[in-house]
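Here we start with a single chain on its own, the form predicted alone, put down as structure tokens.
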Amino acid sequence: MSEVQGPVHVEAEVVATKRIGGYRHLTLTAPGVPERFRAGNFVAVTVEGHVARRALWVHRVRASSSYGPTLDVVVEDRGAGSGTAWLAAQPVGTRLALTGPLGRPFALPKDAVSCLLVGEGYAAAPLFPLAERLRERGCGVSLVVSAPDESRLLAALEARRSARSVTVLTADGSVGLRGTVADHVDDLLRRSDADVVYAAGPHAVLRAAAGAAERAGAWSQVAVETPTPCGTGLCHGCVLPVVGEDGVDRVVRTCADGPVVRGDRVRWEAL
């Protein structure tokens, strides 16, 4: 049977939500959706009062429930006004607009090799489900979760069933290794002897973890966030600013060339 593909536009339902920290996780049904996804994809949802669409990172995706097929997403509520607090204060049976799955997924490696994941606050959402189909390959997985401080902490406790080592940072030191991804990467991948480098995160995260991985000598792939105002590709507003592979500079749509490139692609210092 050939593999289902592209995305959908659905009318999904809230059937579960849950304060976890400094996050909202929803519980979505979206026909056809969790089917589709790959690690990497993200959802744009439909919010009210908001020309633009949101886009979510997907953190887990169950192939059955009692609601049928679910996935979760992750929202920082970013204050009054938002299209992030209006998402965050919806109640269980709230029904959205929603496409996907969007973008481009990690690609995955052909071998059995060791990798490095890091990801910092939300935004590290991607790399569980990348963690559970790394670890079906026979693949190593070493996990970096890091924030500003706890309650930014996305699922450190999931972390340590995803992976085989689990490596917490915060910038204050209220938990794990005090500092940044920056200040501790290097040492990381040299304990981790990975391959492969994937983050997600801020840009200062995922540039990093991206450098780290060129000093290596490792392979390196970043899930960019931009604002994404359709997240289809039409509108041209998530220019990414890449080294093509012909060496010319250019910028793609970080929603449908992306979200996730190869990390010594991006000019870090043109974002």
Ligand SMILES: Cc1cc2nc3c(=O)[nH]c(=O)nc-3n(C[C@H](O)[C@H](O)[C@H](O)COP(=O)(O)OP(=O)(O)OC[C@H]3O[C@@H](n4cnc5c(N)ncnc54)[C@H](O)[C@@H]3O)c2cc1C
Contents of the next structure:
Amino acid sequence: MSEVQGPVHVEAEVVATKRIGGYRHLTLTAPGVPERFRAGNFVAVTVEGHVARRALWVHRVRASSSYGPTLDVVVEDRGAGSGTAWLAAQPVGTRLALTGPLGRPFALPKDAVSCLLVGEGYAAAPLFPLAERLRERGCGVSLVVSAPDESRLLAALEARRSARSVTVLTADGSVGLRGTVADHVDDLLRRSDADVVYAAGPHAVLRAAAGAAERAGAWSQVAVETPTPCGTGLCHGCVLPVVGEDGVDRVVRTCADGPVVRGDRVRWEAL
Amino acid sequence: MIPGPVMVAAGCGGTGRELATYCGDDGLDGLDFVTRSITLDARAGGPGPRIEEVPGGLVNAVGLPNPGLEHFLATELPWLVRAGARVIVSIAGATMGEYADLARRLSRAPGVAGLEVNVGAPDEVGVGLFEVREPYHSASVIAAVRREFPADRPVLAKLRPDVSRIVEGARSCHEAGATAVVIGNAVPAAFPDGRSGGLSGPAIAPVALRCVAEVARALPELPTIGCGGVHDLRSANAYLDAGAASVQVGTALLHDPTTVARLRAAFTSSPQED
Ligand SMILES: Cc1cc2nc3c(=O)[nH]c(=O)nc-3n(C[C@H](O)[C@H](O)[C@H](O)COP(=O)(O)OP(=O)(O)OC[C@H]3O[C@@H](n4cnc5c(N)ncnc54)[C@H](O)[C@@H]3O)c2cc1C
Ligand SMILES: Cc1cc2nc3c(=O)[nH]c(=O)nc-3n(C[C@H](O)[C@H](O)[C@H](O)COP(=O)(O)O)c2cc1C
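Output the structure of the form predicted in complex with the ligand; the preceding block shows the form predicted alone.
Below, the chain from earlier opens the complete complex, with every other chain and molecule after it.
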């Protein structure tokens, strides 16, 4: 069988919805999408009454369930924008136009090196399938899950299977270490002795992780979010300022040329 | 000679590769694909956020990001030609000389089916472009392009859907040698924070439709191509019923990348009917 490739545009259906802390976890069927998924990909969904689409990280895929293959996404349950609030409120049975998997996924190391994975809030979602893939390759995984407070901490419990260590950080100290990724990342990197750093979260988290990697002589890959109107690469509306391989400053599309890029390539001050 | 009846609007089909994924087994084969506007030198485009949603549409100030003619000819064009697309290259220039230069070099590039001259970009989108506020400006650009481009291939003039000037603008472009006029571009608008941009999507369809109807009445011999808010058979047929020879699909592709493939299939199975 030839490997299935490229995104598809399909009708997805909500088959389960669960509130966990401040987030809503939606389980969707989306024919062909779980099969094509790689960690770091995202999906674009249509939200009723909106022209622009909403990009969502894929938190988990199941190759089989009583509904067939499924994928999970995580959205803010309250206090989010109009589109994600609508999504969070959808009951089981809702059908959505969904396109995916989209974007460049995380690149995996060829050798069984040790890796530090740093994520914050809902955006830590893609690190969970990444941790599984890395473990399958024999890589040692140290996972850092961070959040402003406990309600926005993605459950690290299930990750204990794929990670040799899990560190929890909250800004308010409600669980785990108190402080931000920027406060702790150099220390965590030193202790994990990682050769590769993967980061997903707000720009400050990505920048701190990429900076720590550079100081320690490690590689880094960051999953960047910027406002993404179509998600498919068609509109050139999402802006990711980078330095090209040739040293020339460029602006590339977050959705099509990212969202995962090398941390040392991002021009953070222009983001 | 007039492409259609369904074309991809400039700047809304990516480089073509991204769109092909959503066009079924045939990909872009036989599809009339208008490229994003190409300039002589590369343009990085505007700062973010470049696009915001408003009810019924999008406001954009993308700023015509493109890799410049040289790079386009070396990479994007050959790919589109291999994919079987009928490639209509949208061009934008800072001076008349640049338009002429673009037309001359594109006339020699294999596989260019026609040109679309972007003479109606909303001000902010077209920063640094030749000023085409007056119909005689657009006409002189069209004439310069027509002189450099083979007469047997179409030159389309893409105009702003401004009903107070559209007939005059269309007539001048026609007299200057345009094969057809595309009506229209994004409508000059503002972002919620006051920055200038262009409004596109279903919200502008009635505006562009009125312009198409006026031109069809005043200049029945000039083919028109309707552009603005086309997203289904009904919105496409509204333009065709008003006298347009063809329609272009832009914003709808950003909402649903399969729109063009579905419309093409609909027209093949039931030509120009509801
Ligand atoms: C690659 C990627 C993955 C994402 N994954 C998730 C996820 O897993 N869970 C989640 O809850 N959110 C995620 N987001 C953000 C999400 O796509 C929403 O677009 C964003 O939260 C704003 O939409 P809204 O409906 O909440 O707000 P609204 O105020 O209704 O949105 C207004 C407009 O701004 C755009 N916009 C504003 N901020 C952003 C942003 N940070 N990213 C993208 N578009 C923005 C929206 O597309 C929309 O057009 C992701 C974004 C990207 C780019
Ligand atoms: C994101 C975006 C990029 C565009 N880029 C171009 C462009 O490069 N050249 C051009 O002539 N028009 C450009 N346009 C205008 C469209 O081609 C089209 O004329 C306009 O959006 C109205 O049609 P629509 O409502 O179907 O989008 C762009 C529009 C959008 C939304």
